[in-house]
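Only one chain is shown below, in structure tokens, and it's the form predicted on its own.
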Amino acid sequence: MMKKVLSIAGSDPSSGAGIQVDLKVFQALGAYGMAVPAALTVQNSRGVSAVEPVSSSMLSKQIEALLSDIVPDAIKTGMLLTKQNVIAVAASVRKYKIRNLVIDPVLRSSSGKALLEPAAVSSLKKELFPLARIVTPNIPEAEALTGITIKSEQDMDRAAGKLLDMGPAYVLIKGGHLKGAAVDTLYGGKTVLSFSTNRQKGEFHGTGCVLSAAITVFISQGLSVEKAVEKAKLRVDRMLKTARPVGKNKNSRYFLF
């Protein structure tokens, strides 16, 4: 039976990140895909420039429509924006009692742009945290959320603990921004995982949205965690391969499905 998959982010015009791309991977890797905006957003290849929450009354009313309706396997939170939005999307989570949550907890833009008011990090925490099969933070969302700065893989480890404490089953901190190879490290489980690959020279758009996204439809294919994020992290390094500009900033590269 084919699986029916929920992502709940931002809107990006240029379809490299937020719902568009997440779109792009469910159906790639097989599942049926449904996409809810919480944020709209004016960018390109050369970044955001700004962005618009959609109102936490639309945002529940359109989460409430589809779930009454097609209840998905797996649903994957990106950026939400606001308090009021994290909110909502918490109470819908708990009223459908969606096992399968996956959370990229998008902060900031690499253009560096928030893409998540500073008023919503504790709700996001206290919120949705707990609801959570899994959280995907790179290392500057890992720090923001902690409050530790992370040098090493002891400072990384005291983060995912850190993070662990807020209620998810499992943390992937995502290491792209440490020195050397990436190596993406998963707590939760009974031992810590690494799962590394050789980096790739440049910037890519959407990579974040592209892994937890892949990690989304794993899991609602019944998949371990631990091999979820096995087999997207593959899948990602392969597709970084392939990556190539669309738009006048040549050193941003896009996913190619």
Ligand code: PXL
Given for the second form:
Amino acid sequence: MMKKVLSIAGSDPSSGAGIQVDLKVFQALGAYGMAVPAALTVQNSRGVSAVEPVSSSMLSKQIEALLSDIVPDAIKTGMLLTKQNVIAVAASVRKYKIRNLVIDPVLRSSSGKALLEPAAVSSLKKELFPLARIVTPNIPEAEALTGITIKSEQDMDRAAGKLLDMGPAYVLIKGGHLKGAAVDTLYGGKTVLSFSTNRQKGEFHGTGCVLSAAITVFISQGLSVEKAVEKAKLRVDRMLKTARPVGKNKNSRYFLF
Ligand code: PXL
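Having seen the form predicted on its own, please provide the structure of the form predicted together with the named molecule.
Whole complex next, starting from this chain.
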């Protein structure tokens, strides 16, 4: 049977990020995808101009309706926007004893809009992180979540230690925002694993969503976190090569699949 995976995240109507791209990734990788919106964004290739949460009661009811009926093999979370939504997701994950939880700790859009309210950050760390198999911050997210400024590999190691102390089994810090080679580093296993890839020039829309969605599918298939991250990285690096602008912002490349 095809594996079933669920994304709980924000809506990006331009469909390069959020629940829309998650569903495309799930489909492309052969999983049965489901999606619960936790927030809406007004967005195009030029950026996010407004956000609004789905109420935590509607969010809970959507998740409850699914989990009481169709048991997913893995769940990923992305943009949750409010503290109430973070708490609602954590409650459902606990109630249904979801083991394969991938948390993409989305804090801001590339254009700078807050996709998680500042008041929700401590709940994300305290309520949701302990339930995760893997958390996948980029450098600015790892900095904001730990208070550590990351300029070197040693800074990254320290930040990862602090994030692991919050309870997830693994942390993948995505080094794309650092100078030099683009190296993503996976902490939490027996050894620290670094995945380096040739840096692709320019801006891409939804890279974090695509990577965490791919990791979610591979974890749903029963692969180890190490193997799931390795396979997802290879896949996303290939997809970056064919990314193109789809709107009027010629600097923002979207994944085409
Ligand atoms: O890539 C972060 C992200 C996640 N989810 C949604 C978004 C964005 C970026 O804009 O809109 C819904």
